[in-house]
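Let's start with one chain on its own, the form predicted on its own, as structure tokens.
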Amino acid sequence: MRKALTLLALAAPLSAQAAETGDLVRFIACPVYRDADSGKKSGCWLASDPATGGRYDVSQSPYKPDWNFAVLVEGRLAAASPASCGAAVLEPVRTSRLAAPCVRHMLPAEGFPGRKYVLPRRNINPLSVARPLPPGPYAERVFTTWFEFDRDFLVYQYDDYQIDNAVTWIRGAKPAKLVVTGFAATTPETVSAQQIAERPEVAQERAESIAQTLRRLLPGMTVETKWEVGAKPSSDPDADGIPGQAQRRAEIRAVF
């Protein structure tokens, strides 16, 4: 397996042949960075559908890839030109390393300059800015926490982007406890003829995470923590309307 996706992932065309903008394309392969000379981290991260050997650029991904490693690609293709890394852009899109071991394989620029590195859109601010309370009134309200497959690591620059807006609004807001529930997406699906499925424990060990982090930053505050297993997917749009991202996660609920 790691053989075929390496080489999948090497002959792959330039242009994914994959149907409308918007739809959603999920694949299991190894990455392939591409270099590129844009300036600061503007080289790509590609990946190759091994059902259609369609090349997909997924460098929009708040989960970076590790290229020892394969990935689970989830996303939605963009109506943006190929022109930057050399393939079709998947935006929004999520990459989650598995397991299966990968060969490093890095690509030449090959005239494709990448893209100048920009702010993501959900970037947490230095500590050092001040953070406004938000006005109330208040009422129970629910913050929602990000993961990769199988994974309770929270994201640098994603998940500490959503829990510090939950936490500044706690802090104005000071409700009685927080209540933080742990999803998992244990129901067995098959991606790139694999069957893949979350461990139920990772559904707790979320919980306990976010609970941590919680307990760290709101000295005092009582939280609880909860888990279920075979999560339905939130309605929440900073989920980008990928449907596995919408169950891989953690929900914080303010109660008053």
Given for the second form:
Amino acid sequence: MRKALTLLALAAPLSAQAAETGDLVRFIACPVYRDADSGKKSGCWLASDPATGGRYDVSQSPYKPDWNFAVLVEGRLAAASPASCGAAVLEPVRTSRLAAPCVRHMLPAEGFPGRKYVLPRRNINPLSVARPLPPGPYAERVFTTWFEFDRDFLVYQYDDYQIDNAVTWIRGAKPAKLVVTGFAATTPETVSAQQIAERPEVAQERAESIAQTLRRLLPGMTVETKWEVGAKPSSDPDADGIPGQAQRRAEIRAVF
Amino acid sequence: MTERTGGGSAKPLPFRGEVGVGLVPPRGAGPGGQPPTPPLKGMGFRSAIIPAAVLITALSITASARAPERWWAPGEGRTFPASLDYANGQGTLRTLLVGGPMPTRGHPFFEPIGSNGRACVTCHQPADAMSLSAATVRERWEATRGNDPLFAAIDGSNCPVLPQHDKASHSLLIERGLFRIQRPWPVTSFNGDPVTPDFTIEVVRDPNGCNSGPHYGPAAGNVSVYRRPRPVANMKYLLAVGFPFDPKQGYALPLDPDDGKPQSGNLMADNRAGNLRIQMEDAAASHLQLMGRLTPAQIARIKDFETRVYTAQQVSNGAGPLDALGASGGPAKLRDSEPGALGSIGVPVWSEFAAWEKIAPAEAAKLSPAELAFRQSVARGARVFRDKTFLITDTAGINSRMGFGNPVRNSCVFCHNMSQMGNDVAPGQVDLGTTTQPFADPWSDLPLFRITCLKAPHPHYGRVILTYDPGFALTSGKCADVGKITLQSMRGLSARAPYFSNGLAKDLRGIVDYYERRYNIGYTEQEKQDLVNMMSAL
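The form predicted together with the partner chain is what I want next, because the block you gave corresponds to the form predicted on its own; please supply it.
The complete assembly is shown below, putting the previous chain first.
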């Protein structure tokens, strides 16, 4: 059921003007930092859709903007109150840093409190915490890691969580080998009147990056790499229903 | 006075062969830039604490033994005591050796095993928190007229090609405690993996003749940079691994080639050695000019010693004993605690002084007003360190490549996050800008390099970068790592000024001032002083 709902969500059309809760918005903009101060990591990230002028709170992205560069915003309009940061909330949301430079801009808090930091749900335990091996039986299984647009960098408190869980399962399952496949969303798309596409080589970079990490975490395990361009979205729910995120991935296939 | 000198007050100087606790008086000027400890009324400090018999003995022994008592000379054969106190400008540093006293005769950490007369202890002095202060360097120059092996041409001078009898040729070591570190260029491997650097390096300015000459610069396959020696103590914290990933680099932690375990990445300024064996071999070949290789037995003995040494400030001139009235400063807490814990989810960083936030009136009445105020200041400083947030901007390792965003609001413990120690639980390679323009101070006596990124530009500096020291990039080969320097240890600071990898902060206030101008934090004058006082107690 969860998988069906996710597929349904991924099939939803992109909308230039998000008006309903759950609608997907996707645009490119220069991010604005609001210096709301409710303690550590509490500042707000805002971005305005150039097609509508609508400003969104994109603070909940697992990889956050750099005020010197444009961001690709992908998110769904949430029902949450705009009271935290002063804009409509996108949640889930992703904000990929692009190469285009921006004039850095910071707003004062203007009475908005931001959000008091809480640990994200995808947060790994210290090594001192035991990781019980999941019970069998074991069969071929795929684990997925996710990336920022056109990057191969392992995302903190997202990919590390996915990999930590995968490695715990793999340690118990003892597959014959792992096959890591990197995907790149290379089919050009027009977003905010700009044509964007990932580099084909980022597919290999993603595969090699994850393979390197797996070789360190699972010494002696055979790890092979593959890569594919023109990626189609995965139905994995950990893409949080964001089609672009569901394309930008690497899959770890445990083969027996 | 008795309280200030603590457990070592009744013991004589640790002359050779002595076992147990020793206290050595401070030099004339404190390493924290503060005036020396005032003498007792009508009596010099040395006379106040050194028994007459010891003074008589000291006057009668050989010329070499009359060298400054604080100095551990290579091969002198002293026994390293179980507890050793040295006074400094802020109070008393205590060094503990787990397992009890250790004879140093024949020990490879203390013997001149290389060809230049130095031992490991030359640059890792117990009185200087197992590092080396610039003040000690100056004392050695004056005491030996520059003939101590410390000033060996290979790295104790600005460049071996300079006239070695000339004090000016050693100015970086004498003035800022900087040794020449020669790194291979181009980088060829990191953690056993092949590396092709994604940047070029050119010498823009070479005030010392090393980087533009035929032997020690890029033309000879080298880069010469200048760095402070890092403390060899409290090692279990520097080796501790809290999580399986290096979020700054985007990989799982690399594995130790010797034991297959994850490496902490916190040993060296540029993370070029992931374990103690590799660090020792690097140091023996370069700093000691050892012609052969360390034997496995030598490596094991050095590792054994280095993993048993704990050092921290034990007594504060301002506050008195740092483990009094509920506080738990000093090295014993370090020795007895488990390393690698994240302060934000466990024991808060510098909560050793939390009990001094509210000192009961009855206890407060036993303190002088100055002592009470200083203890309260130390406790406030710990709070400021943890809780005063500011916007961290354009700092690789924080604002890039990981996804915290640029800027991100946080405090000192964002990076200095390990309980008891204040180093980074993750590998701590961060670019504070201390070595790289536009943030670095304009040091005309350091070489200046132009880095050109060949692939993606640096996330903050762009394609062309001017730096005195590329730091971690000389190990990883990545342009994105230019300027990253592994976080410094924060224990025993009072014993080992100046600070930062290139000695830019001449005293503890200099550290605070650098952060203030780098990040426009807005510390009040009281907060600055509280931070200085807290750091002086570490």
